[in-house]
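Here we start with a single chain on its own, the form predicted alone, put down as structure tokens.
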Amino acid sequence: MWFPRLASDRVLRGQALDAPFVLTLRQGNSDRLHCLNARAEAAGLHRGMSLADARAFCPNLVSRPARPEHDARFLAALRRWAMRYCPWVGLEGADGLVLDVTGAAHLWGGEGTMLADMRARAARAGLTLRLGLGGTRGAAWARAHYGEGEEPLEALPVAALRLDEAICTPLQRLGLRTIGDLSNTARAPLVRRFGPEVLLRLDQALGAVPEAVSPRSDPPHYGVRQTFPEPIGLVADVMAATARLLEALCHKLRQHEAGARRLMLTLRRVDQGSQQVELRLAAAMRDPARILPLFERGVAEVDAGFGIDQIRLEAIVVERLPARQHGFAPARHGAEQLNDLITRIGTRIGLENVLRFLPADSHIPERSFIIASAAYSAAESGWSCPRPRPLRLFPPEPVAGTGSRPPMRFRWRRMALETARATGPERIAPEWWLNDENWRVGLRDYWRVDTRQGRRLWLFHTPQNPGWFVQGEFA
């Protein structure tokens, strides 16, 4: 199955366009045509042509940038669709599929009926499809690309053997234009001049050398379920069933060295209604003993109705979690307890609302940290700061005072304070590449002031515009 316009058909399936259309890829310093629809090919455009030349030939050309990653996902979806015809389906390049229909064609009434059904379904889906049928993988590829149907291989050009253009052109100059001409030529001179690839491709197409179809394996599905002969409704019974499902699910996760980040517990009632309990974890886990208690709050709020007859547990979001050595890293126990705590709090207020402070690369006090979600960020050891910073930071608050040293007496927040000891100054310059209103005034000289009343404040003085401000308080 060859989809010659896979990329453009994917884009145009959702919208009709009666005009020449192309997808472009950036190559070097120019945009070049990557995939064209039928109207663009009829206008004389071809793949690899520069977009500027294409617009000169076709002024009404419509273009968009290509998305190869989207095309790959679309081809993977087509592979799953093609499994309706046989279970052995693999990828053939970036725009094709290869199917081993041995023993499956009779289920469709023969190979001709099966191919007709493929064409009809592809046409209804808005896809351009060319099919090739053969006893070997190479023969099927050749007929799909150079002669749809069951034409004799000997009549097809040598390019149908999946050879590079650098090899096909010299062969044609020697008069070897078809596969039949090539098969009737002495093999030893061909190997000496063109290498073993030519004969390898020829033998694969003719069946002398086997070429297996390697189907792409589906990703593992992390879901388990249990059906009950009699409905259940007690929380203890639901939790016991969930524990059994967790054991099976975590065993599968352990086999693939993966961990669950989001779990969905679906409870189906006897009236065909269903309720779901979603659990979002602060870290990837596969330990049933740690995960099970986190379901208690959600399960307790479920309305069982007249009873629950089926429970399904599925890991919706899975992350890689390699196996690690136990017994030599006792510090991991504290990290696991913290993740469990974040998960418990997140089930109540939302996991995205549990935040943590992380250090940022800036010497400006207000920019020396960022706030990130605790569940999706790793804790760091601490700030790299040559001088101590206050535990509390707040916007600068003016205080009365003159001179370049902290005032001996000043008022702050309606409190009369006296300076007992002052340490400083620490000069901090503004980051000129950032547009910050608070730092446009220029330099700041910071002082650590211990007052006789017990308050330990962080004051700064602005030399260019003399004034004193309090910005933080030490513990």
Given for the second form:
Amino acid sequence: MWFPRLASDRVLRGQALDAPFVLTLRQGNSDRLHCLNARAEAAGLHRGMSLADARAFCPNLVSRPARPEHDARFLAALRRWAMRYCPWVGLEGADGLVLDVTGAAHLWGGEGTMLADMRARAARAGLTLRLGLGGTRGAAWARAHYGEGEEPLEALPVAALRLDEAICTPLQRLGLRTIGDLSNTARAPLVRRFGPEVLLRLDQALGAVPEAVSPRSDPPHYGVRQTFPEPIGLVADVMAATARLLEALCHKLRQHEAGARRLMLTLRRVDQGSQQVELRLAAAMRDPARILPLFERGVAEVDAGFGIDQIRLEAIVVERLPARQHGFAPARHGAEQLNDLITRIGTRIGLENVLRFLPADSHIPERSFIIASAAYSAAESGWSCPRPRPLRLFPPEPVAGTGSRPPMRFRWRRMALETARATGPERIAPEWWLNDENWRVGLRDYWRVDTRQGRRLWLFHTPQNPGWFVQGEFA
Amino acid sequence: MFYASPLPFPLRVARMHEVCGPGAVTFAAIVAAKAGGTVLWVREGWLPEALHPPGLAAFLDPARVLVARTDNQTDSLAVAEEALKDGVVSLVVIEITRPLDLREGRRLQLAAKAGGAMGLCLIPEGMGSNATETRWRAAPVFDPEHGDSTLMRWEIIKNKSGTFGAWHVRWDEQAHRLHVVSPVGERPGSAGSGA
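Having seen the form predicted alone, please provide the structure of the form predicted together with its partner chain.
Entire complex below, previous chain first.
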């Protein structure tokens, strides 16, 4: 199955247009034509032409930027559709499908009727489709791209062998125009001149070398839904339905040894409005009994309106969660409970606001630790600090003082303080490889100052830019 | 024994406690060190003073501390209540910025009782709630003897099931213990009151 105009057909399915239409792709510095509709091709345009030239040829040209990722998704959808004909469907390039219909054609009443059905359905869907049927994958490709129907393979040009231009042109110069010519030629000189690819492709087309169709398996879809005959509105009912869906979803997760990290519950109301409850879990989970209570808060906030008639549960982010032996590790229970708590707190203030401290490798006090989201990091020990550090740290607050010894008396936060003992200095140099605004003043000499009033402060002096600041308070 | 009553420490679990004064954070760190298990520290995101984990390491392993950063006090209280009720964390420290009313204080107290966890409110002076079990005032004290001292004066100013009192304490970083010391130059018994 070859969809020669897959991209433009996809766009034109959304809006009917009776004019030459092209999709353009930015290549280098210019927009080039990527996919054309039949009218544009009739106007003499071709793929790879620059858009400016095409405009000159055809002033009423309608163009849109191409979106290859959407096309790929569309082709994947078509692949799923094509599984109605046979279970063995693979992708062929960016715009084709390859179906292994061996043993499946008779279900459709023979190959002819099956092809007719394909053509009819594709035409109804507004897709240009070219079909090729052959005993091998190469033969089918050749007929789809270069043939019109059931003509013998030997009559097709050599380009139908999936050879690129650089090989086809010399072959044609040698007078080997069709596949039949090629297969009648001595093989050894061909290999010597063109490399092994020509004969490999030829053999694949003629069936001498096998070529498998490799169907791509669908990634598992973690979504379940339920539609109700009568709309529901009570929280208890919604929770009961959620429990049922969760059971099914978790079963699927267990089969694939995966755990959900983010879940989305979509509640569709009878007036077609839909409400969503998002649940972000602190750890990958697949235990319905543990996940269900976490939904309570979100579900209670939903406005049911005139009732909810469909509910859909989807695991948006899934992580691997191998099956674990349980029964021997009671210590894990506490960790799981803590994760549940983090999730519950996270539903209120956001999972990124539940934090933990991780040690960092820096002498700069502000950078000697990292604050990381607790849900996405593991606890790390290994805090070592050779010198006492304050318990509290704040942005530097200037105090009056001169000289390189701490001031004997100073005012800080409207308190008159008197230095009783000063310990230091400890010199910390800025990390020159990082451009930090706060460290522009240069070196810092840190002092621990015990005041007679009791407060034990962490002061620093900046010798290169004289000034005194308070940055922390000791225990 | 210099004091009329022994220091009521460690604090009672499954209760709310409050601490004010300049040494409140140190008090909380010592309570956390003694509590064991995971500690949840709830604070509002805009507060400028931050915990400094290398300094916290003198009291407890900072890996045991989880910080919840909230937008406002309502969220702080909700998070604290949730955590207290759950009981998987041993201590919940809440930094509050406006006075707790009776209902909020009582709800925290009930949550602590339900979960069996201890709650500690760091309050600005005079913003406590009536539902709390104890209220402390902690202030650092200058120690002429030791260079890197953590000498503090802890005063209990509200106690539902005991008497008031004031003690000078010092945290021993090596032994991870709290020592009650006699204040220099003060006569024994002057700080104690009541029974």
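Residue numbers count along the first chain shown, from 1. Fair warning: this is a prediction, and the values are worked out from it, not measured in the lab. For the two forms, the rigid core is made up of the largest set of C-alpha atoms that agree within 1.5 Å on superposition.
S.K.: If I superpose the two forms on their rigid core, does the C-alpha of Glu296 end up displaced by 2 Å or more between these two forms?
M.R.: Shift of 2 Å or more: yes.
S.K.: Just checking, between these two forms and with the core aligned, does Met415 shift 2 Å or more at the CA?
M.R.: Yes; that C-alpha moves by at least 2 Å between these two forms.
S.K.: Aligning on the core only, does the CA of Gly273 end up 2 angstroms or more away between these two forms?
M.R.: Superposed on the core, Gly273 moves its C-alpha 2 Å or more between these two forms.
S.K.: Core superposed first, then measure: what is the displacement of the CA of Pro396 between these two forms, in Å?
M.R.: Residue shift at the C-alpha: 17.6 Å.
S.K.: For Thr343, what C-alpha shift in Å is seen between these two forms once the core is overlaid?
M.R.: Its alpha carbon moves by 3.1 Å.
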